[in-house]
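Only one chain is shown below, in structure tokens, and it's the form predicted alone.
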Amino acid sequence: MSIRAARRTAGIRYANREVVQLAEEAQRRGRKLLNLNIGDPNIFGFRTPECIQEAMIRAIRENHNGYSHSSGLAEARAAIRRQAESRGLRKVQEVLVTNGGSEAIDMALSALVNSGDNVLLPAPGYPLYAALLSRLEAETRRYRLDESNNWQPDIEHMAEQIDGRTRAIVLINPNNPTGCVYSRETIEAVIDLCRGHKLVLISDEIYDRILFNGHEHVPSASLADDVCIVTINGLSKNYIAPGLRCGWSITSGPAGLCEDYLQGMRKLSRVRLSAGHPQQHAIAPALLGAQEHLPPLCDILSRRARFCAERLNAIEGVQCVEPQGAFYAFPSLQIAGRDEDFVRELILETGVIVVQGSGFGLQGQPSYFRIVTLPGDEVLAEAFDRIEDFLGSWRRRHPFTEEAAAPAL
């Protein structure tokens, strides 16, 4: 008899990672892969900055290499605090450094959750706050992205999900997986939700400095200072660092409502004893430094992601927004069938990995799949085109019909 894993384990799901498999499969069978799949800047030729590289080769030798201060190396803290509050943050209770933003998500959930609570995500969204959610035994509720409007959030769906036992409300800006940066006035509506509420407001903005054409990031920490709000951040992508681990919660509002709160986030950041030192030296550097890497990652970046979106508008039955930020897009799809059979049959077929709508909380019709838009122009047309020949076997073997069609959350 095998040993059983343990119930919280059983509704964990990242499809992002999971899709690896198939394209494993696909190489065996001596497909060449593209990877259209995973927002790691460093495979597809972006490099880590300079300042960063010799901050930590200088720590590792100088022998930083035993444990920092649970909370962060006191000098990283104070570069995060400073770039924060030059940003408009107010109120800055805490900063905690972690082993990239990924425990910082971890870490905000887990020390305001209990089993039965429900937390706000955004559908489409990033996976690995419902899978956290799962493993702490909390309830996932969507809200619905508009995508008619350029995939802000609808406030009024949002609202709708709220009861007695709503915690938090998560933001995601710029947004993985759709690339859309939220306006000012939508921040400012779901702040007066949480204030209304008395929620905490998670605002995950790790691509807050990866923006196109002149759309603007507005931090949610800077439009109030009478709710708690935990703004998410690190130097994983604005800064093409993603395998440092190296990320950072910052928590702002008034004292008295976040104190025990951060309380928890304090104890478990203690339980953990450190995150990864050596490259908390990278920190100050980094954020304080000339941002010169900026400007052309930006402007490759933009290029790519109106590549993107008119080749796959030009494919016949493909909708796709542009992206204003971050580096993915989010094209839409009417196929008949679940989307996951569609990006299995894509990937062992092709060799394009992609990753189904699905993954990021959207079910039903129109189907979608995340892209990545690091890769070059050669390798994104490449992939476009076997995309459409796909598509067109796909619907030839498998006719979509109006009756068929439900509608997606």
Given for the second form:
Amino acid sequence: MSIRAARRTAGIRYANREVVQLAEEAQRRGRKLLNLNIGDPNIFGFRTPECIQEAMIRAIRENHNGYSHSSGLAEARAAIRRQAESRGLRKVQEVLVTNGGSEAIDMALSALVNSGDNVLLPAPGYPLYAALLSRLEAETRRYRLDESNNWQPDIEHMAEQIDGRTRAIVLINPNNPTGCVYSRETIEAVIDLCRGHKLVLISDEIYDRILFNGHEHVPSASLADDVCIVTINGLSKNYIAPGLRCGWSITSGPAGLCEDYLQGMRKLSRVRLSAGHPQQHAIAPALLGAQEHLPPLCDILSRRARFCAERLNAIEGVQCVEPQGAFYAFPSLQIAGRDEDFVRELILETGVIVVQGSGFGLQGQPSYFRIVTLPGDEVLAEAFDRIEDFLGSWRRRHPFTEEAAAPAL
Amino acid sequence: MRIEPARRTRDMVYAVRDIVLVAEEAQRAGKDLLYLNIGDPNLYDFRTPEHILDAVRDAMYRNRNGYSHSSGIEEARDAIRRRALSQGIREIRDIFVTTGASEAIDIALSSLVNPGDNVLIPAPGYPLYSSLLCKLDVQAREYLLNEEEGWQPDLADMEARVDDKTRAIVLINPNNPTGAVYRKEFIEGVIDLCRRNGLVLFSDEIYDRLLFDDHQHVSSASLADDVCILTFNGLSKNYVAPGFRIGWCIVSGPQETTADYLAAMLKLTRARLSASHPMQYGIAPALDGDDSHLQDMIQRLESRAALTDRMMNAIEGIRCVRPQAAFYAFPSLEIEEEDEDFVKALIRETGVVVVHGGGFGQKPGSRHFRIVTLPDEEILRRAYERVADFLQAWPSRRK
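Counterpart to the form predicted alone, namely the form predicted together with its partner chain:
All chains and molecules follow, beginning with the one already shown.
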């Protein structure tokens, strides 16, 4: 007799990690793997800034190895608050330190939605949100990001998704997987929707310091003090330390509006005792430090982003919007057939590992895939050569016709 | 207008941490606080073994600061497997490393139960389980631990609570908050109940090395290879590193029984990416080490447990089963008032911070409080003297 798993797990798919199994198969077939699939800067030679490492090692030596306060270390929370206020976040009510941005998102959703409620997620968008909603037996509703408008959210489409059971809108800005940075007008329009429908805005800004070519990031919570906004951030990306699992949420808005919801989040934080303690001692040094690692990081990533866009756009049947931040690009493919099949064959035949667009909640035509722009220039160049060859052969074997192209979503 | 929180948070109480609010109030009022409430050895005279700290430091210098595999790093999982095999755990299907045992338990429950299902948890018992079930909108059914039997599980009471919506039984062994170590025949009784009803056994063994007076710990999964058993453990207690948030789950049982459930748990581990990466490098050195820290640690814990046993049982109106392991004691109180009222007044009046029995669940009508026996003997002595004086003056004791 087999133990039945809970229903909530049935709908969970996590393409990012599922392609890893294909990659293992490709390796067994003797392919030389090129990893363009993992948003982990440390495996591509980027290093955690010394000051963070030193602060954490000092904390371990000084016996900060017990539990911390459930909400996080006071000194870390003060630094987060100070940075938030200096960036214009208004009416900050609470800062909670968590095991990665992932746990902050988990708490923000778990404390908010009942089964049957729904939350608006971007398409394409980072798959963690849909997995968490599935776990909570809540409904995912997708709003379109508009490729023809540099991947800004389609506000009209977003508004159409809202009904009486909608509790929150999720913005990921800068975006994973598109690399788009949202304009002030876009964010203001989303805030208006939240205001009008009494929704919580969950603003995931984990890439907010990784910006290219003069693009500026506007924190959502700097644009309103009358809406409940949960801003998600952490050390993972801006400070090149994803494996420390050190994130946080900043809840802002009118005290009365946020209070009950915040109590719910605090309760959840108490249940799991605390976030990792030694790493929390690195937060203040990171946020208050000189940020010397950022200019070279942004410089190299912006050159790679430009190279990716230019090289991909030179391939027939591929179009790529140039990323404005983070370390992803999300090119479209004019192909017949399912993106999943294309990517599977691409990995098995060429060893180039990317993730298909449907893994980010986009179904139908055109097809997309996500690439991580972290690898070195030579790896990227080699990968794009292989993609070009493979795409040519795919298009010969599966002729593309305009009729096959139905609009996505 | 207010943002309405999810129903799952409404009934969630966490006495261990909620009592901290009362303590903060007492501190503001100028009381000299004696903390007997937090199961965190690092706050007292216990330290993480050096070689574990060195391993984490070296991992950071080797840039192991990115994500790990979702199930954990290979060398850690191998060490966990070796240890499990040496304890006699059979039919190991998989091991995954988590952000504290708390996350392992969360993943295991979330992957198993649907709304309307129920899970059997011990009363008294560690409150994480009831909070997580509350989060999942699932009923926690309490079975009694039998104080007269040295806090062994009451198998008849357990069996009476199983119905066709029951999915799992939770055993915490050694137990928090009683300090009891379960005898083999009781564990076999629980396994048999699981076997007959197709239930999963959650065996929380996070204190399994902290044993006193030659008591032996029997790992549940060493007693059966035909039942799906999840064994939870971690670095928090045995290796004095609760703030690392490193735990794990060992899944054992027949392949065909466990396969679907295991696949669901692995999905959830993938969604949250990984446990802290550098911390995982502490696991193999810990489990493969010589455990030289344990002897000294156990010696101190044992004499503190003995002191607790002696002094508590000398107080009229208190009875205390002597702890056999871990670092807790759960004395009963002969008072008419609720133990919550007693404990809050105790904190406010004397500064001795303990947690009321009601926070852990208990037999209806009984009164208890939980003591953390980690502080040194001097502090424990002062605390117990204050408890004795306070209880003597307590209204229903004066009659």
